[in-house]
Amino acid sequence: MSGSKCRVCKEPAIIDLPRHNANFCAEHLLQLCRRQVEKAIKDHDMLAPDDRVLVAVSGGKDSLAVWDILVDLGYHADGLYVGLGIGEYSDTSYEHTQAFAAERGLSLQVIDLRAEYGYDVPTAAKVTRRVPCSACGLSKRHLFDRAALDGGYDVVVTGHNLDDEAAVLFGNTLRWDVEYLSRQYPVLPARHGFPKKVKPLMRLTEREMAAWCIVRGIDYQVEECPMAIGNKHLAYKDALNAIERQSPGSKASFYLEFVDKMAPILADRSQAATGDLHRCAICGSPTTGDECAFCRLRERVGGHDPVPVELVLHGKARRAYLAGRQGAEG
């Protein structure tokens, strides 16, 4: 960046970014970022100013960086971390989510999937044997939601930003996956007993979120998660960046007009909109069957000894994992 101007002020610049073709000081840029989640959250009508907003926390970039723009345009928003039992990321993960929310006043509150539920993710996914992120998304959106009714929370916010919704685009497409599809909108409202969800972040790159974090002093996890490794969400990203580095702007476009021009043709094909849904005989959630998906997760693995993570993984993933671990004791 030597010698690179902001565009707004002439002052030096300490980011570019091609899709807007322009370079941004430290001010400019995190006006830039409020300006997009204003937009996003004006345009798809996602808060309102007296809403009482839960923040889905992980202790990376993108849900710290939403839970402090939030803060910072003056919504009331409380943070929820789900610890998901995966070593020292989780660790780590906590540690940054709770010195975040120390360091501002904010209200955390803290669910552990082992203490209060008798199971975690890597022993999920050895007992079911499936991949890991099935049980980890599962029990994440389960614990958010109940929290949010629970609470007497309005909405439910999470970090997706606009590289995560691309690449999921990307897969779905690929397969032209429609009930995901007709699924996948920056707000999914209220209805059959789950609380509004919204993505204010739907406008901003990993990047953007990652000099947001810099600017403002938010210390956050870097690190992947070790249990995503090899996951083709990642692979659908690297396409998108290749993509992207040909044709700046052209993720953007991909998401984003997918938003304004086709979601709304596909919203009456979902399935989890349209279905007969009742309450679950345990715990009460709206499923399609006599009980929910979480709480057959839980009957399944539950009380289950711990499975450490590293014989969850296989092949690449393991030898990553356990490369990263021998630096980190060196």
The other form holds:
Amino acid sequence: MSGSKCRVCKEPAIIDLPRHNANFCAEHLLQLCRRQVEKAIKDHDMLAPDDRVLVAVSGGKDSLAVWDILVDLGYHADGLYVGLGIGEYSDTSYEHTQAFAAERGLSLQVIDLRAEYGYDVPTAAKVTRRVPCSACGLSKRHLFDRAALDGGYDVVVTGHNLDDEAAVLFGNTLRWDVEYLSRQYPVLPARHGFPKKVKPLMRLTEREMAAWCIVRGIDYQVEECPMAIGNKHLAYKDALNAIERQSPGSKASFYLEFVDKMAPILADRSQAATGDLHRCAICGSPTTGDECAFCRLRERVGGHDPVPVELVLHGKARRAYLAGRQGAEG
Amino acid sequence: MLVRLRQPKREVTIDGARTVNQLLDELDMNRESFLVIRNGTLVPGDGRLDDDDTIEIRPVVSGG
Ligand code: SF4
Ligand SMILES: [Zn+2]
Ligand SMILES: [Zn+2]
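Would you mind giving the form predicted in complex with its partner chain, to go alongside the form predicted on its own above?
Following is the full complex, with the preceding chain placed first.
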């Protein structure tokens, strides 16, 4: 069988991690992941031991892994899942999330956009004529913020990993978007009625998170959101992975050295950028206008008949989606 | 060997034993973007895959 041995215990390895120039067995892969999360939490004051933590879960590998790791490390962490109404993708994402929570006896709160607010992501995209991710991101941010404050949580955890953050950094750097660069930090402190938000997976790659789930027997949503196919974020990730293949460790140094060296230099700029905030006339959330962006979106798109996913997909994403459905039927 | 692929789900058959890294290189798949699973267990880059194996090549990159 395989020749490679675990760096720690010399038993047969199950994974090679070129950026650590080493191989690991299942047990020591898990140990490495736990330690990286502990280091992120400690270095950036992400969580206190008795914090009440709300994890934003999607049913994908990263959010289920971060929930699993935090519970494993002894944190009190509940989950919140938002039903986005993106066809079969959302249905199976919900099933994975629900099964994960039930098997472990964890507390999961569910908010369904269509049932509770009268719209879903494809419909919002069609009516506003904007990309689906725009209405989706806005809705998720608002609902996680609200649920955290209403539920008395100290902090919201998201599953953003090293690859996600490196890809965002790459995009911001290609445009030298100083405003976005100054805000790209793994911790967002609580402010003006917004909860504290943290990214404990900032030191772990996507490949490591998928491996965590496989080793831990977590059955997650492997299929991609149909809206994401062909987007820029994926193109940046591919570019970074091509560099990583040639020069292991590049992604980690690109992002982690940014956080250490550049973020402090840029921090002054982001403080200056906080505008005048007051309460939304409808929901009471902090906003710069009379009504918050979520309430404006809801008023505009709520109550429309549901729009099927394929009607808001274009180009490569549409072809991939239709091919996938044919495969599933045939 | 029978190779299961995802995004979207499909299957291909490939003849002859080889290592995980050889297989990924032949399929022009970046090692950083995939994991190989056999019987629910991960197989490392130099792990040998045999002709009668059924494996999954799982993409790990997500765009959300
Ligand atoms: S890819 Fe876009 S539409 Fe899909 S879940 Fe992510 S943000 Fe929402
Ligand atoms: Zn070991
Ligand atoms: Zn509002």
